[in-house]
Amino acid sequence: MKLTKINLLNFRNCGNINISLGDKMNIFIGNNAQGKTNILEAITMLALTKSHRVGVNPNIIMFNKKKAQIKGVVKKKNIISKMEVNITEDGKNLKINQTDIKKVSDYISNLNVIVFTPDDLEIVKGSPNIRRNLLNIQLSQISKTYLNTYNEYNKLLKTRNEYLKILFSNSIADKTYLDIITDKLIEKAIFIYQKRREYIDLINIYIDKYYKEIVEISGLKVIYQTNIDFDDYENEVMRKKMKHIFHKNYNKELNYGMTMYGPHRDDFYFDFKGNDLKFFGSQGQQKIAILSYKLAEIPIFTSICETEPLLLLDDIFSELDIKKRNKLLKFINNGNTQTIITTTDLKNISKKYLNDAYIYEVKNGNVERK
């Protein structure tokens, strides 16, 4: 999978730019606040319909403009697709080959992306919701069924929570309806649990290999945590366990007015030689662990989707010393994954990695191929 062209119109500080991308390494250089990260954000939105950036000014549309537009040409198994995201104050309009796409689940997966940014340190240090969101984004790109099931689960979860509040305040309300909702919720939950566990099992096949290649030390793995202790992930075993948990904790959930058990309470953590990196790892270790996690996703996507994802690395060089930086570049250069990198300069990067790279200079929202 390759993104061959991207066009931005009135997207943040990018007025109207057209970029042709190389098949392998693409490097965008420029000072801070010139628009480098905006380009990566636009590619992410083209793929996922939403930004990867948290806590950033929501004004995606350029000042005094009514609409922003992102267009991209994607080559996947010799099939060319034209993707388009139009953003107005009323929302987003999605198109593929000039045809309106109404459902996000029909749009996502046409362009698969893996993104690493300096803010990703929050994957280790932040709330469980950040880690769940990471799992959901990646699994949704891989499986349309997962995305649809996850959305259905959230609708059922909202309904169940609302009915728990009704039962608490109305003693004559019918609990039978809650049982029906609970059974439906359990079926969706089982699928989500299984897919998340399978995905993390796949991550653990690769993550320590990449971690060792970068830091020359092994011992990293990811531990999946659920708030229901499953001895077995077989459907009937899980179904029986969840029914027991909901029955046992009915009064507790009634008092709180919310569903307290299920995949919406999932978490995972990075384990290095028996220690949680959140508490026992340096910031450098944490960053390399996250980067290793993202690199581990490349062979997973490639195997399941039968095509390589795009790797987006925002300001990656400032996160690594020279030795680790060149080990990462060696990995990228030896593979077939299209990579888009932002950086403030090209210092301390071996020329052998720049020879075949497409290099662009970004200044005041304009892009020029060097």
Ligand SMILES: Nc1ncnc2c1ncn2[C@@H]1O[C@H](COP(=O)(O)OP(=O)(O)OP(=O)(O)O)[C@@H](O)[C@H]1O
The other form holds:
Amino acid sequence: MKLTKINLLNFRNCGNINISLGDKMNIFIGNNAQGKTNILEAITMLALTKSHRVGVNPNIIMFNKKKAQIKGVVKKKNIISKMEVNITEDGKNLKINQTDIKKVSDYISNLNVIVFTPDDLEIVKGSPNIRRNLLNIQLSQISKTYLNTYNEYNKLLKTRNEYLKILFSNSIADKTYLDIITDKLIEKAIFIYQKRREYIDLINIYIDKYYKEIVEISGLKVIYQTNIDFDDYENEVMRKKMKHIFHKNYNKELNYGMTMYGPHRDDFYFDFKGNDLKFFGSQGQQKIAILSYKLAEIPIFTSICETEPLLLLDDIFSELDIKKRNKLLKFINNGNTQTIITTTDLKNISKKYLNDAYIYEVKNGNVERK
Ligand SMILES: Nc1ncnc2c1ncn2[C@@H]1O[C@H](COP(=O)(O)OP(=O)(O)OP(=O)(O)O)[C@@H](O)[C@H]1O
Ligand SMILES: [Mg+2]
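Next, report the structure of the form predicted together with the named molecule; the form predicted alone has already been given.
Zooming out: every chain and molecule, the one shown earlier first.
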């Protein structure tokens, strides 16, 4: 798929941007604080309805304005669709081809994006919920069933936790109800575990190959960590194991008043030649590991969705040495994926990789094609 046009109104410092994008590489150049990341954020919101940024002002409507709007035209196998997100102080409204879309799950598969940002270092270094969040966002884009199952799991989890507290404080409460919820929860959990396992296995098919293309050394893989050890990911084996774990830990969960086992406690880490990159990797190494993870998502998305996703790379060249910058560009240039890159400059970038690129200058919330 290709995002052919983008139109922003009062989105952060972008008052009115209306541009066409190239099918391959698009580079937004500008000094600090001009609006480069804001543009990528807008594209992410157009795709996922949510911002990918953490720790920035959540109010994305331009100061002193009432409404922000993001519009985009997406071409998928010659089918054109118009996507639209309107943001007011009261909330968001989503549209496809001018028709209101009520459910996020009916909206988000229309534009698939893979985003890389400088904050992504937290994927290696930060807490497990950051990594779970990443898995959820990506799996939700490629599987509506995953998104729905994940939401149902969370509802059941909440109910189960509440009921554990009731059981703890009320001696006449009935445990049968807990067992019913537990059985339902297990079914959702099995599906989530299986999908995450499958996804990480797919990542491992590509990640080391891409890592090697950029740094010329191999040995990277992703290790999935669940807090229940499964010998097998077959339904019945998993069901039996989970029932056993919940049975065994009933008193413990009762005392804590919460569900302590399940995919809500999942994690993964980056293993480089037997070491966890969180503790042994340099900042640059960690950055390239995450980047390779994101690049590995391209063939996965492409085969599952039968169309290529859009790759968004924010401030990609910082912390990469000249050789690696060019290796990365070569890699992108060789592929067919539509890519949007932001950078403060194109110093030391080989011109031969920029032949097909659309280059834009971003200045004070405005964009001009060079
Ligand atoms: N709601 C808003 N209304 C108006 N301006 C905003 C709003 N939210 C953020 N901004 C401003 O947008 C400006 C551009 O931010 P952005 O993060 O896009 O910069 P950037 O070009 O990516 O810079 P850098 O190279 O430092 O990453 C910032 O100065 C910020 O204060
Ligand atoms: Mg930025």
